[in-house]
Every structure is written in C-alpha cells, then in structure tokens.
Amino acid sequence: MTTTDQQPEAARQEMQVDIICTGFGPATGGFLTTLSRAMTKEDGTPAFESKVMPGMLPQVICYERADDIGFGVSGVVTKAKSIRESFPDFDPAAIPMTHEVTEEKVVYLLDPVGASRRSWLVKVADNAIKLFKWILPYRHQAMELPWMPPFLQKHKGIITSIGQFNQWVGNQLMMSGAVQIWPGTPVAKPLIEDNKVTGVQLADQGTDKQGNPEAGYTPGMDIKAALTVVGDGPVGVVGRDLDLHFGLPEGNHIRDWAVGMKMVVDLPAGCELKPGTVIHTLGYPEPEIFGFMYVYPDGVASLGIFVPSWFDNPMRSTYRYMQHWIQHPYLWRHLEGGTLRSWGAKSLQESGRRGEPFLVGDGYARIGEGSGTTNVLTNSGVDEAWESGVQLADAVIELLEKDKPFTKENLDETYVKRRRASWLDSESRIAQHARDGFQKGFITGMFTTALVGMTKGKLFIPFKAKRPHDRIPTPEEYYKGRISAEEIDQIRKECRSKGLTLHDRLMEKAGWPEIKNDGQLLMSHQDILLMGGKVQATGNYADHVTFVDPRSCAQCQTLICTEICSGQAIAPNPEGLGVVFDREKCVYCGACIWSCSEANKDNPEYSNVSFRAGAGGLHSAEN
C-alpha cells in the first residue's frame, strides 16, 4: 500500500538541514526543549556546529501539518512527572485551561434509557447496584466507586488542554531562536535510500483533489537531514510509511485504536464542580465506551468519550453516543444550561507497548504516541510522549558532543538504551497486556485490567487482538433480534439514496431516544462543525483521504467509515454504490483508517482507506 503518491517526474528542489522533526506534539516539544537548551554555551556561543552551515548552530526544523502549533486536540490529565523535570519552576497558572488535580472520581453509569446493549453479567451488576443502593454510593443512576486503583490516580498531577500546552511550549522554543517550527507544512513521505532515512519530502502544492498538477503547481521540496525525528502521532504519514517499509518487531501490532471526541464548555452558573476535578466514567452509553470530564478554572470544562476498535458495533457514531453520554443524569445536572466553546476529535493508538515499532534505524528515530509510548493501564500518554522526546534529545546531545553519526548502532546505544533503562519502559512493560481482555468483552476487559494493575503486570490473560476489519459485524448481525434484516435493508436503501448514514435511524429503531437540540450544547453534527471549531480545508493539495480499491467500497454492506467519521466528511455515495469524501468537513481525526470493514488487498494488516498528507483540519487552540 502506498500512502503518499506524488508526481514522480517532477523536478524537486532540495534543502539541506541537520535535523528534521515531523509533527509538533508533546514528544517533539520535549525533544526540542531539551535540545535547544544545549545548543549554546553560557557565553552565548554555539555548543555545536552545523554540518550544513559551518559556523552556525545546527539547523533544526520541525514541520507541522496543522495550520498552527496550538491546534492539537485533546483534554489531558497527567502526573506530569517528566514535564515538571523539564520545567522545575512549572506553574500551571501560566498556561490557560491548566490546573493541578484536586479531586478524582471513577463513576459507573447505569443505563437510564434502556437501549444500551449490556451482557447478562453487566445486567446482573446493574441490578445488584440498584438492589443495594441504600448502602452503596448510588445517586443519579450512577455509582461513584468508593476506591480508585492506584494505577489510575493522577494525584498532584495537572489537567490541561493539549492545544494550550503545545502553544505555551512552542512559543518558548521559537523565542529561543535555536529551532524553527513551520506549521501548515504537511510532509508527504520519508525519503529512504538503501534502508537509510535521508530526510522527508513535503507535499506537492497546486494540484487538484486527485493530485494532478494545476496552475501554480509546485513540487514538494526534498528536505535532507542527517537525522529525521518522527513524532507525527498514530496517523502521521511518515510513521506509517516507516511501518510499511520496515515492518514491526515480531509479535507487535497496531490493531487497537480509539477515537476520542471532546467538547470544551462553559459550565452553567452555579455549577458546584471545583477546578481540578477529574471524573472518569464507564458503563454508558455502552459498556465499552469510557468518558472523562476535567474542570478548569473560570467555570470551563473538557468532557468527552472514547470509542474503541474492540467495540464490536457497525454503528460507531461517536458524536451521537457523546450526546447521550452528556445527558446521563449524573453528568447533565452539572451540564444543563452550559454552552459549547469548542469541539474536536482525534484517533489514539491503543496498542501501547504492543504497538512499539522499530525505534531507530540509520538516519531516523521515533518518539511519542507513534512509537508506542501510551500507557494503556494508567490511561496516560502526554507525559510519556514528552519523556521519550527528552530521552532522544539527551542521546542526540551525546552524539553531537562525540561527533558521531546518527546510525542505527549509535542511536541504539544512546536513545534506545536510555529508554529501556527508564520508568517509561518499565511502566509500559507492566501495562502491555492491560487491554487484552477487551478482545473478549467488557467484563473480561475490566477483570484483566484490574489483574494487570494490581499485580504490576505479573499476572495477565493473553487474548490475541483481531484486525478491526475482521471483527466488525454487519448491521444485520449486530441488531439481530431487535431489528429485522428486511427493515435494515429498507433503511439502508433510503439512507443511501439521500446520502445519509445509518446510525440515527437504526439507533432510534433500537430504542435510543431522539436527540432534542437546544442550540447551545446539544446540536446537530453539522452545526457543531460550524460552531464548535473552524474546519479549514486548504486548497491546492490532493485529498488526504482516498480509497485503495473503490470496488471494495462498492460491495461493502457496513460502510462503518461513514458512521464513525467525526466530521461527516465520508458519506454514502448518493449517485451509486461506495462512498464520497468531502475534505471541507474533515477534522483529520484519522478514525476512518482503522474503522473500515474491508481489508487492503495488498496488505491485509491494513484497511482499504488510505490517509495521506494534508494541511488544514480543525482550528481550535482550546482543544
């Protein structure tokens, strides 16, 4: 599978730098913060000399796809151990929407509408809670767990907005003058020569949506460097191309994913929640869907849900499920009367340590979420990503001091050795089997997570992860006994003729209540795209979402890519079979690449959706 087709006959300009970074997130922030501080001596003279511009500081450039470094989408709760080590005088008040954690709760939500698909074991647990509600902390159709597992606690940590945090870090870096950060500059692919990464190629500009040259066509420049630092996240083109070229270590996989969707809201006047409050939820709207709420200063909160790949439902409508989640009585009493400020979504790589790729090779090193840093036991990844960047920076500084090249051998001895000896690695080893049980259902998943957490990874029950397209049932299979196959077929035909997705019709047919919009917190999917965060699809680039084999889309009966698409950018083709893509709505969450029921015809480990380089996306620094 090729993810970044460019114009091979084009004459491309070339630029030489010392170090290239792809993607600006916490991992790259940790790398550049640590590296930039070591670039000059106390007297202001260069500590190292550029190989491409003698007499100057090493030329370090970071290319970020989004139009601003503050457009990362995520609400965050983190222990911030590594971040505080990088900033000994760290003051949460210096960053908007940031506060120390003051209170944490884990809340089990019962089903107040009766439409959730709950196994008999979950129903037994629900009934037991209701039966003993007089002695349990049960209220508002929910139970606050009286005890929070130590591995989930973020005591003395911080809550923040990743967009605001990235902006704060990036501003300091650009003021240092030691590094350059170029937003709005998508990277098309890595440059690989004889298994050595020699740099990256920027995306072509001045093309139509198919990538064909138009007026003003400018071939993407080849940027050559001794070291390419890959920190472009789980859906980044460079990281995924390296996975395709080099493969993954034996036994590793990137099959487990989730889409996280969130809102930032102004809480209603009189809301009793205090800044620093962290609420984790489970159990509703479906048992497999987890939720979060972080309360910032000034009556602002982030809240949202995670819909995972092991949620065996072809109707993975994250937005619809989030609307039901916020209306749960336990949450709605705090949210009713609130107002939307912004909205966003992103994919998360949920394989954790099991998804770790080859960390280094000749000319490249990988950091952050795309390198397997996410801790799937503690549900944390920002501090871990930051730490991986710090470790690589320390390794690069060591090699610069010794004037050694960035070979696989040297990077293994410096970066990988540091990582293997650190808390990042030891904690990821403990966590690596924490999510295995969810392959067999919610109850099994909760049991195995607890088992791994309480025994620090010594005991676990291994379950093999299925590829997403091997586990997605058809609507007929999923709704068997609730909606007849004939009814589903009729609804499918009606929706396809109108270019609509199935989830609203089928969910309501299955008993989910209609969403009654209030225009300020509950609103249509289309309205939230307009009101909750500006979506800008930069012109002159090829479409970044394409379909490898359109015939597979034409025969697909599930079209799950249309159901989970965060921005409704993928829709059934009203003119026939298959789907159509509208990049004017795409928020670049990446959920489509792992929510596809059709395997890639050339590499069945991947899906029929190709996600290429592209600029634009969601514009909201609050996220």
Partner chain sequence: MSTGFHIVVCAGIVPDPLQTLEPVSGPQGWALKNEMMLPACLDPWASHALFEAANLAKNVSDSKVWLVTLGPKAKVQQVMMTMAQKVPFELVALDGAANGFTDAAETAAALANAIEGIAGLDKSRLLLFGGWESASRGAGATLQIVGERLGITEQFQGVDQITIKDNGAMEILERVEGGSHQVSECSSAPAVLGWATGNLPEPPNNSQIGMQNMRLIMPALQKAPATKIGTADIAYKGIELPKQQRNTRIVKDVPVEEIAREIVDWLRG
Given for the second form:
Amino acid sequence: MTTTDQQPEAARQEMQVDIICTGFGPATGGFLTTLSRAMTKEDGTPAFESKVMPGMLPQVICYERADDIGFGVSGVVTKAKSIRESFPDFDPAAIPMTHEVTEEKVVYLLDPVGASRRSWLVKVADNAIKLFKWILPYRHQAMELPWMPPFLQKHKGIITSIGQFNQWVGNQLMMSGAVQIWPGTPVAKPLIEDNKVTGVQLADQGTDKQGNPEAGYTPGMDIKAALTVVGDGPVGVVGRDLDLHFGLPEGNHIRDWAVGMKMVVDLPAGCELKPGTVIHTLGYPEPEIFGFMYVYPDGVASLGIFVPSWFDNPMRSTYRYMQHWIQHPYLWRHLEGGTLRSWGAKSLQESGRRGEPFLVGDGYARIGEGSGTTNVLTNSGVDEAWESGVQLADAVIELLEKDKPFTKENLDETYVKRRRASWLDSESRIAQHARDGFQKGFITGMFTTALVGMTKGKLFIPFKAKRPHDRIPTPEEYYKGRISAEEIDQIRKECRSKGLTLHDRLMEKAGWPEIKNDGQLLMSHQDILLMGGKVQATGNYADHVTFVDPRSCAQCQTLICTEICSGQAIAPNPEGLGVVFDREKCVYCGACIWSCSEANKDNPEYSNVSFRAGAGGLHSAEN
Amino acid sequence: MSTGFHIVVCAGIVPDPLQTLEPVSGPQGWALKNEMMLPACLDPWASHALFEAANLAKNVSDSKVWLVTLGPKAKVQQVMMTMAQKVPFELVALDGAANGFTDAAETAAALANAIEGIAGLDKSRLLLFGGWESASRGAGATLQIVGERLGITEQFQGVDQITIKDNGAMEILERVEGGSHQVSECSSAPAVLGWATGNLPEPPNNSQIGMQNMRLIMPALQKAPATKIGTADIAYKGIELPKQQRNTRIVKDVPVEEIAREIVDWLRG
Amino acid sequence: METILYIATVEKDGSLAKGALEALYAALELKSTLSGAKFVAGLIGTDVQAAANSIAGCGAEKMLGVSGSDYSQARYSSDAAAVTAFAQAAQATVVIAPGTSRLNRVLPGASHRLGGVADLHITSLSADGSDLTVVHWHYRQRMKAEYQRKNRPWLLAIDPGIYPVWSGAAGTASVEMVDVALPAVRTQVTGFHTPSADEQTIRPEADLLFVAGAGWTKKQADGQTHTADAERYILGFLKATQASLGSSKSLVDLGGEGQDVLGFLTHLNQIGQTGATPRHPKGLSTCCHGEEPHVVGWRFVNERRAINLNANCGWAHGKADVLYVADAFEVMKKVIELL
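Can you switch from the form predicted on its own and show the form predicted together with its partner chain instead?
Next comes the full complex, this chain leading.
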C-alpha cells in the first residue's frame, strides 16, 4: 500500500482483479462479449477460476470515464461484419436509432455563399459543374456523384448510434454477471513496473482544480491485474501514456487526426428522406471538410462534419463550420423546421495502421481505435475495433485455458498472430497510404485515395505526414489578401480582452454570413452544449486539460485550441496571456491535443496540451 | 439486544437533469418521448436519502441499508452501475414503469409490499427513507403512503438533518416555510423520513464498494418481479409543455446608470 | 355529488395565514362551480374559535374543529389523525387544504387511512358540471398535467400564491368539535431554527425574486474575486427591496468546485430542477447564465429580467423579458444607491 505525497494520512488503497479494461467502446464491447460467453461452461459452472479470488469467476472490470456507458459520441455507418458474427441473430430493430443501409450517395457541395477558400483547381471543377449543370445530376447547388467507389460502399451494413449500441451491448454484459462495467470512473494512468503493466491507478477524487487534496479527498485506488486491456480510444490516457512510455514501432506515428462533430435531429414533418439513407458530402463549407448524414427510423437523422488536422486553418471552429454546412441548400431543404435532439464531438485517429502502437507487452494488450484499427480508405472504424476486441478475447480465452501468463510473448503468439492473419490487418495494409495525399491538399488527397482504393493499395504516393503543429499558419498568413494584418491584430486585441475566440469575427470578415439562431437547429455554442450535449461535470476532480509549458501558450498567436474547442471549454485568458480551461464545458473530444500549434518541448510528436481522463462531459446517449 | 437501524431507502429513477422532456400519449398511456433512451439517474432527493442512510448506518453500529426501487430493469441496472460505487446497500428491485404519469398510491402499494417481503427486516428498527418528492411525478405522496401501509405513524418530510442523541432519540430537522427548519425529537424507530437535500456531499466512486454491492445487485435485478403500476384511477385530460418563449429585449451598450434606473423603475412599477 | 371539506391549520396567534385563505377561496370557487356540491370547513389548532369567527361568512354548512395542546405543533401523528377525523365527520369526498409544510406532510397518509387518494402541489381546480379537474405540474414543473380521479375522498393541497386571498365577512362561528383518537405519540416538536430577520433571505410572499448566480463569486475583470463586495451588494439589495433570494446552484456544489461561496446561501435558496420553484410576480437574475435546469424553477415568476455580461446567454433566448448586458456588480451598486 502506498500513500500520496501531498497527504500522507490519506492512504491510496489497492485492489486486485484479474483483468482490467479501460474505456467502454466497441472494441471493449467486442472483447467483453466474447470473453463473458466463454467464462461459464454450458452446464453453468465456471470455465475458469479467478487468481485473486479463488473459487470465483475471474474478476473482469471495465472502467469508463464518461458518466454512462451510452455517452459515446458517434453516429456510424458500418458493414458490421464482425458485429454480426458475434450476434448471428442480430436484428437492427432491437437497437434504437439503428437501420440497415438502404441507399448511399456521395454529394459534392458547391459554395452557395462565396466565402469558402477554394484552390484554383477546385474553382475550375466548380465552374465546370456549373457550366454543364444541365447535363449533370446537379441540383440545390450540389452534384450527386453518379457512382460510388466500391471501397466506400457499406451496402448491407447498418447505420447506428454508438451511444445506443454501447448501451445495448453493455446491458447484456452486465446481465451476464460475468463482467462489471463502471462508468463515471476515470483512470489516472497505467501502472508500469519494470516495463510491465501491472494495472491502472484511478483518478483522485476530492481535489481542487489543481489536484490538491480538499475535504473528502479520496486517492484513486491502484487496481492491479495480470492483464490490462487498453481500449480507451485515440485520446485515452492509458493508451497515450503507453505510447509515451514505450514509444511507437519504428516508422509509425500518429499525425493525422480529425474531429467529428454531429447533431441528432428530429427531421421536419414531411421530410422525404428514407430510413437507411447515407449521404457523404464533400466540397463545402471548405473543400477540406467532409460531411455525413445517416437517416434513422422514425424521422431522425444523425449528421455532421469532420475537420481534419491537415486543414491548415487556425480558425477551424468545427461548430461554426457545421452551422454553415447544415444550411447548404442541398441539406437545408431536408432539415429546415427540424429540431435538435442531441449533439457531440469526438476526435478520430486518422493515421490508421500507420499509427499502430506496440499491440502487446507484458501485462497489457491494445485494442480498438487507439491500436490503429481504423481503416482510412473505407472510412470504417467500429467494426474493425469490435473485431480487434474479439480477437483479443479469443487469445485471452486460449491463454486462460492453457493457464499461461499474459506476457508479451504469449500475447504475441495468440492475439497479435490472430490479428495479423485476419481481414482486419490485410485491409488496413491496403488502406495505409490512402490519406497521404491530403498532406498536399484536397485535390491531391482525393486523387491518392482513389489511386489506393482502385489499385487495392498497390499504387500510392508516399507523401510524408507533417506533425499537426508544424503546419498551422497564423491568422495573418491564412487570411492574407482577405483581411489585413492590422485588422486581425485589432480584432485579436478586442476579443482576447473579453476572453472571446476570434473565429466568428474573422470568418464573418472573410465573407461567411452571420448565423441567425432559430433556437431549433441553429443556436449559440453555449446552448448546444446544454440542449444537445447536456454537458455537465461534477466537481471534486483535478482539471484534466492542462498546458505543459504556460510560456508557450503565453506567446502563442493562434490559440487554435480555443478556436477548435468543441465545447468552448478552452478560452483565451481575459486577464492576461494564454488560455483558461473550464472543465464543466469539456466534451472530451480531444481536438485540443492535436490542434495545438506549439510543440511539446520534450517530445516533438506531442503538443503543449496535456489531456488526462476526468469525469463528466456529454450526457446524451443518442450520439 | 441490537440497537442498530434497519434503513430502507425508497428511490426511483428519473431522467438525468439536463435532458429534454416531452410527454407523449400512446396505447400504453402517457410516457416521455424516447423514454427508454433518456439517460437516467437516481432521483436526486432520494439519492440524498441514500447517502444519509449510508452515513447513519456507518455511525450507528449494527445498522443496515436496503435500497428499494421500482423501474424498468434495464434502466435500473444502468443507474446501479453508478450508484453501486457510492455507498454500500442491498438492492430490492421491482421491474415496472417508473415515469411521472403513474399513480403514487399504486407505486406506494408495490413498494410497501416489497418492503414487507425483505427477509430479516426488523420493523421495530425500521427507518423508511426516501426523497420528499420525486423529480418525476412530484406528488410528494408516495413515501407517506408506504409508511402508512407499514403502520408507521411518526413521519417527517423535507428532512435536512438527523442526529442520534445519547438516549437513542432522533433529532430531526424538517424544512418549513420561510427558510426555517422545524426541530423535532422522535423517541425511537420506526419512522418515515422524506429527505430534501440534507447536508452530505455526494460520496466519491469507490470500486471496492461497487464490487461488493454488485454481487447482490445483479441477482436482485435478475429476480426483480414484473410489477404493474398503472394509472387506473387517473384520467388525464391532457399533458403539455408550457409555451413560455418570451420576446427577449436585449439592452446592450447602455450606461450602467441608465440600466440601474430602468431596473429601479421596474421594481417600483 | 361532492362534499367539499376545507381544512386549515390555525397560526399561533389564532389567525389563518395567507395561504390558508387562498385555499379557502379556491375551495369556495370550486363549490360554486361544481354542481350540487356541499361545503364544510375544518380547523386545527390550539384554539380555533377566533379563526373560525374570521371566516364565519364563508357559508360552510358546518364548521368543524380540533383543538388542544396536541395541535399546537405541526406533527404527523396528531395532524394525520385530525385530518382523518374531519374527513370522516364531514363524509367528505373532496378535501381542499393549503399546501403548507404542515398539511403536505399529512394529507397523503390521511388519504390512505380514508381509502382515498391525495395530490399535493395542485395549481388549479376547475369544474365541468359535476366533474372536478385539477392541474399538477410534473417533472419539476416542466409539464402541465390536467386530470380527474375516480377514487374518493380526494385530498388536494393547493400551492400558495395562486388563488386570491378570501376576504369575506367575519362573525361568530359555531364550531363543532371533533373527537380524535390519538395513537401513542413518539414525537415532540422542540423548536425552530429560524434565520434572524437580518439573515432571512427566503421570503415566499415577496414581490421580487432576486437570483444570485455563480458569477458573483467568480473572478471579475481585474482577475480577482470580490466575494465581500458581492455579499454587500446582494444583502444591501435584499434589505432595500425585501426581495426573496434564490441561487442558481447550491452552496455545496460551488464549494465542492473550489469556489468562494456566499456565506448566507444554502440549499434552501436553490431555484430550479433540484431546488425550489417559487411564485413571485417579478424576478431579477444576476450573474447567472440562464441554463434550462435553473430556469425551470422560474416557471411561476411572471416578469423576468436578467443582468449578464454575455449577450448570448440563456436569458437572451426567450427566457427573460429583458436582458441587460452589463456588469452586475456595477449595476447593483447603482441600483442600491437609487433605492
């Protein structure tokens, strides 16, 4: 038993279990579903015995940071190949907001307001479309592509709300009694002894914002286990700490990111969209921003945009761009009169296989998005994450059956071997260079994706990925020729003194129309947090977002972390330099981690933002 | 002879506070729109009652806490994943409707029946806890009726504090008008205490307590009897959301003196 | 045909409180609209004669009373027994009482003894022929439900501040005392914890609700908190206006977040989803963002104004009649001067 430095009398307790899982998402869902089914024999007797509680089933515990297991933040379209294998009788109707894919469209959106920053090549394409609009499938200032590349198609797949899917999976798991899932329990860090992961430490409770003990101080327990299953996603603290400790395999890096922001909408009465419809958009509000819309049963749709790390705009406010996107005539004709139900945001690790960490080590294994499962060619992640969990569970069952320890060697032989031999690995190999071209812009990116997709990965152009912080221009550079440096400086001074971000002022100066709030779909950022995300946070935890070197923030001219912050949780410090963080608004999207324009002084692969786990965030299970 | 209390906390589940609520009428009667999709939490006042119960049980030896709840099993299970980590209790669950449109008297009958069935419960040591009102029906009636059904004639509502005195008597503070508290002394159990917020902060999450509780919670949920709670006595003529959207006049860039004067005029007007 | 029984408790000075007279108004209005209804009144207290005289002109067929030292205190066992005895004596089918802490405590229990039903926090009574319809707000005042019930007796507590105060002729009432069989009583009311007049911040009958939001204790433009100033302005304003004080978040919540807190705010001041929903003709919100869970507690505040630095806060979007975009410290200082 150890004690903390700050308050020796408050002992840090220790608890022993058999297997710890960090983060409850599709990967952990796949892992626990497979494992829990194998824990009891057909006659109901235990198949395995706990090492820490002899006579009982192995103690398997999953810690989830969010306040409920359904507070995930994704609407997805997935082939659901692996999910269907786990649930052979899978019926989409059993899960709310789930439907089979019935129709898929890719739509190129032209710029109806004239403010989008389009390269000459994009402008040429736009003009060509307008010129030939009489013979093209052009309407509502958009062109529906007549053909969808097979690698993007999710025919026979499903659209679902990950929030609802997680709840459905979680309820079945809890009912099995074989595993336990504890939401509202942030993990502080992995416990690493001699390069062996021995468990995790839970976050301290009863502290002030700086983490100093206060009344009711309860040090987070050390939870020890023979195996720690790391499924806490791309911005999860355990996975990121392991990356920092062990590094990434030679040549791998995580430099491609995107933040996906979405809303769930009750479509207006009479809306013609049919359940199962999937619409992908590109071209607007900026060519770098892609959009999606999935139509669920009962007149509900999930829609939103992705803002990628290679979108070199220091004013890349996802929320503001989403407001312009939904008002594009092609979408607005379906949405006008609809009502917001839910809202959320999430970072996506877009390096895919090239961001793959060491998958296993002594005492741990990595699954899901944080382990590089996302297929960046097919834009698919959920089924891949689920499959990685299933593969790890099969490996763990094998090791339990043989009574072998969870060493790196044994996990390599069982889990990694399975993964390398599976479709998950072969498909991700094909995809690994699919996004490279976007490093050089939208058109090159589209070209290289098509090239990789059509040749099944045989042909590609290996553009080197820049670190996100190496590519952020200043507002002056970005708006050169549109807004003068003096004007930007004036706006910066005015906004900063009030603790406000710059993007609204600068975007409007650059021609983006003012947003006319209607209180239904168009509303202030603050209102969407409350009305859509139902964002809330309890006190008693330390701030989970901190800034490593405040001097870097003090001299930062972009403060891009404040512009992209999905929840307006990071804002310019109105009382001086740098930024301030308000935990009560954070939705844990993690966009600040990879958007920060300042390199970490100790490790240039990281930024100046430190992002840990904390309680609270979104309280909507519909995303 | 044992002197500890047997504390039974009645607590329902309600939608998490920031959720958007809309009543809808269907073949099963009134319900909330997307009721099963709304994140739920333990009723706030009843949660306080549970924390107070756990605190009392910790301070009075040989005491025990049961949590009796009525709600759709899947939802109760979800809520238990959080609540089980807070304080030790034994769950008694009834699987049935738990929205605000059911009848308090019917709910009370089901709860009283479940409490009567708790093995080892000593009614002479019983303290029946709960919230003084729910955040759903807000009837403020259920707990009193459960108490009556269990034959308890000492009842307190809007309780903010209980202190056990040296002679074993309970000193109880109840909210009354004007921000005051009425102080009563009740010589012994059994008693009903409908809690307001009390004075205890929410306990931290504790995995050890969670694991200990879960061993009994899952079996309790698995055997939760299906319980029909209806509204047979109530005939709703309508349930609607108020339309209170105002045309807000925004006064901006106006000197403070002018604003102050306008406010004073309005206050005096 | 309904028999309406009006029940009230008598104050220490022998009078009936405002809420009791409002409930009497409601009961009499119902009696006049509900076809064929009879009306009986019942009073509980140490001595009920003076109160009975004060409402002698209400037209009750009978005036029942329960008195004695057992009824000087608000206590469940004795009060529930009294209410039950009244309802039985009057053969009441509808019982109407003011929604005071004292009667809210006992009506549901009494309804069970009578084989009937009870609803508290009723905000409207109406009659259509011989049918009685009530209004109750569900989900912490977020939705309005209108309903009828079949079971009788139906015990109803009327929330204060809705109906006008009954003002009829006084006279000499003939009070029929009712015998009540008390069970063995184990509870004694020993006193009250009442804030002194200076400390008193909750005034249900005030014309104005003044809400202090969390912003009062946050850092101000100079980077410092000014909690002492905040306390001075808020208390100064309350003193000058005799307003009732509400808060958007509870003291304990803010304390838990490591913030300075205002010493005189308690849970009791909290307005909103997990707090109170008071009734006041006017409400002034300061340093509060106007979030939905707080604003639901303003359901029964008629005229609403807010002072907030953020022009885009919740109040701006249809929740207040007027939003002043200004620094509340400065505005309140000036307001107090003018007052």
